[in-house]
Amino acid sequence: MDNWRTAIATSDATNIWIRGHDIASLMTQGSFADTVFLLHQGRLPNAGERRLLDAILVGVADHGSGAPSCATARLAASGNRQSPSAAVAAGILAIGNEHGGAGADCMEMIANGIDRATKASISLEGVARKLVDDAKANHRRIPGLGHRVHSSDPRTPTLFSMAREVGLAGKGIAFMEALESQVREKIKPLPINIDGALAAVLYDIGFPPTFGMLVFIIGRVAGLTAEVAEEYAREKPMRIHVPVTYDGVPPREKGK
């Protein structure tokens, strides 16, 4: 059997290295955002990249106990008092295309849109217009837009403003803003949500589409650990009872 291969981390009896960087140096001179960037990009971020990635991790950390990942983690914790890892894992498993996973789809859309604009020599606004027309004609949702709670997601202008401040706002942000404008004009006002915002920023600083979901998982784990810890500390076991209305076949009489 061949050995596994990895370019991420290694160690010996007295040392640990991540992408060739000594772990002690990272601990004393870097940040968690630095290490996440290093793990996934193979290099340390510059100051602007660090600031943006850190802001994204903060922005996705928690959104209240009703969010699917948090609610699932607390439900698991309510019935399992011995394994916080299982409860946190349950929360992670609730992350998907409809909750926290749209960032990856949105990054794919941004990359394809910008590539199309470049190859066809048309503006990002033109590509966004065609995309919205197609989505409207086929009754298809556009990732990165709309939120079940916010009429305006407060995290989006914060991220975009920060990206502009550090000189890293590029075509990703421009495309999402053009898309939001076209959707407002042709369908209805739908704000760029956190998935769309982080997708635009991550595209502009060079991350691949899969990281759109992975970064949500990395950041949300912090919130899930707090949700599970609070469930254990403040609530009784099995306290969560999900209301259910039965609308199936009426119960049969005994013997029939």
Contents of the next structure:
There are 4 protein chains.
Amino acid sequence: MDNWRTAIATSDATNIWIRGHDIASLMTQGSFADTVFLLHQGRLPNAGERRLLDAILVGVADHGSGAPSCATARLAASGNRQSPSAAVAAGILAIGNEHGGAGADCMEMIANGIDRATKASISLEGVARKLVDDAKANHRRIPGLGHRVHSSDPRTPTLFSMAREVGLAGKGIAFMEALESQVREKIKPLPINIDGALAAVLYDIGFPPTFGMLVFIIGRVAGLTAEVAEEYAREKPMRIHVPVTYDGVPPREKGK
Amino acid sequence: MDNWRTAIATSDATNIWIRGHDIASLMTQGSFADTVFLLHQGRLPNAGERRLLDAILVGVADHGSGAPSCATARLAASGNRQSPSAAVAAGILAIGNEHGGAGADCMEMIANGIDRATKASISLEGVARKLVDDAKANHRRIPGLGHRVHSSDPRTPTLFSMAREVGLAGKGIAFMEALESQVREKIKPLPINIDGALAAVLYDIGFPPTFGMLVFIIGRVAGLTAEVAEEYAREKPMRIHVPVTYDGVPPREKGK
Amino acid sequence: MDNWRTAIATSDATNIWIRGHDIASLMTQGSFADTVFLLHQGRLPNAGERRLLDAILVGVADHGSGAPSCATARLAASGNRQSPSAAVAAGILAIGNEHGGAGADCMEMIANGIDRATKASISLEGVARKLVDDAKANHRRIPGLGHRVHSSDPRTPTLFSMAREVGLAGKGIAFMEALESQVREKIKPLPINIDGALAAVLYDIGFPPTFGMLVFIIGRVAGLTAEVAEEYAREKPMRIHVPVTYDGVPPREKGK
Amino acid sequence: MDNWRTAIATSDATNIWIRGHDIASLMTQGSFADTVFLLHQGRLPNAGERRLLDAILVGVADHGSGAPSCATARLAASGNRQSPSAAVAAGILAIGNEHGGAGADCMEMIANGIDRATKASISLEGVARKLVDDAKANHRRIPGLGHRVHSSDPRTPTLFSMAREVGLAGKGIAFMEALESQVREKIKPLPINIDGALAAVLYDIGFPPTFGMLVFIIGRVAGLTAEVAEEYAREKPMRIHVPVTYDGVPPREKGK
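How about the form predicted in complex with a further copy of the same chain, since we already have the form predicted on its own?
Below is the whole assembly, all chains and molecules, this chain first.
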């Protein structure tokens, strides 16, 4: 097999480097958020960027055991107590386009919207108006707006205030706010949710769209490990039996 | 990297062989159970062995969406519709020592028990009596006996009858029946469950203990794929919200 | 939580039914392929359908430890010996659009092609010609044709002969053969690969497109369990170290 | 189904609390490491504890694409480009007793050793001496000592210096150093590796043994997401073919 190649990390007998940075220096001088930023952008963040990334990781860590990722991890732990990594991995597998994935779609939409505005020399408001009109006409949902549970998500204003405070609120936030305002006017009030908020902020600090889902995985794994640890500590194995109603063809007699 | 090595399968530009058998011959002359047997034992089964392995694979395929493996797959599919393999894999991760894993433990116990009987020239009944006495004294559960749901599992008599019919009932079945009889006498009636039944039969047809869990995975994946297909076809994404009661420390006021 | 609903399986204290069929009857009278067919189509197959499904499951079970699914399972087993299900699940996660997933895309293409032929009252050859012209013009690959390794896949003629022999070769096979012939004429000879072959046959025996990937998962899990069992039995933990060349930014001095 | 219960997180229409702490406060006032600590210990860390946990998370994030977890994630991504979470989960599944799991075993050993010292009123050195004598007599490996690759791991002295600097070096570090010194004297020099170092430090800041593996999962997921992002960005699907030597029974002729 040909050697694989990577630009992420390397080591020799007495050293380890991540993106060229000595691991001992990263350990003593920085935080985990610095290393996440470095791994994904190839440079260390400034203080404002670090605070925003930290806030996003905290914001998605956990908000209740009933979310699909947390509940999946606990169900797996209920049947399989041999491997904590198996239960955590099961929880991560529940993360996808429908749960924790809207951030990536939203970052894609933001990037395209801002691109269009730049190329066609129109305002972000103009692009947002067009996008909302299209979505309304085609009954399409706009990623990053509205929420199943929280009528107003406390994490969105928190993130946007922080971004303004550290001087990093840019076109990403502006575009999401333009969308929210157009939707309120033309459809109904749908607040920016956590996916929309983190997408706007991550765009403004230079992350690519794929990171919109990856950041959710990194943050959520903190919660998943706690959920699995609590399941092990407090609950008996095989405690979970989901109640099911059978609505298929009626049972036949034996042998028929 | 040094080449890996395997004794399982190989191929050239126009052929594929499994354990030395041409794939086209396996496809035309045998069933899937033949190939499972061949992969794990290195030889094709006779007709009786094939029937028993088929019956075991069928017996563990599915018995309701509420079992941890099936429920885990459906929960993962609820959040992640990007990858059917992710949902199926999540379901498999719920399989372990507590769910689908007792078969392996039971095969280990059977192998040890029969070994002891042979080496010490005592009867299987004698070994079983000793094992039940020890379990009773130490309040240990005996794998393969008793069931959470089915007061008498229809799969156990079915498997044992088939094994007798094809002339393959051996010491594995004899030992499990000796255990059941000792437990009934000294503790309480605990019927042999599906894990105990498949363990006895798999021992009698020459499988190693690890296969006791692997066979459950192979059979159950049929059910998991059907559960995932039904979830995709009939249910909306994110439909599943597990109800949770919070019993932790009370919420503090903001900023405290 | 509201009860979940399912039409797949149900049970009471002494019985288990799959799609209305008593499990004991399925175990004694049928094979695993029967139950796979039943789980996914809601009825038992006839003899020809069973033979074809069996042949497909056998055909995808394994063809070498170096395939992504098998190699992924072995790598996971190299680091994690706590849970066989974790290693098997890791192998399944390598199955997707690029590996084992072309069957589903191909079934979609076949279904659409045959639909178009019926609605527009044109021949399958006519639809195939158009599809190949479009693919050529847009430099798009056609799923189910060509192979990385096998210049001619032995499994394709085997499956098609069996389908003819049992009288079940239908429009699916006809359409794939029309495509192959058009591609040979207009682009270059690209034989129908195993994905194209199983897609054609599964279409002809009534499976929906999603099953094109699910059947690969069901069959491959037989191989994955054997790969994991061999890794456990013959190899030391942590034996696998993939050789990597670092081509990123050069290491800095410490503290810089 | 009865409600599940949790003491981790809860929310209402406009608030989310983790262990009673308002999420907005956690986002604005703390780092991700604070939230990881809070999730697992139920209280926020002091400045020294936070620095040590941060350093551990950074220290295990990545050290090369060839490690089982990273290589498994990349192999899965090679076959399955439908779901980034599937590739990351595959990488996590390679984490277990052999890779990333020694920290938990080591914490268990440390906790038992210190317990024994306290109960029997003997010194940590005395307990360490006994443990090394036993290990030598029984040819058992001691977790946390020695390394496959790094002759001296730069992360160990870094962590221990930091712990001393912030005044949190306790019995955990003392016990590991006593072990290392006994092993050097009685067997051969085997430096404390990263698993041993993080185990000592995590013990000293109050984490339970299970966290020894969970912390590795949390930190490593940062590296796994970067490995998957690089695989998507720089490599073609299905690029990875592991070279395999077949050493099984020779291929038979067709039909035999």
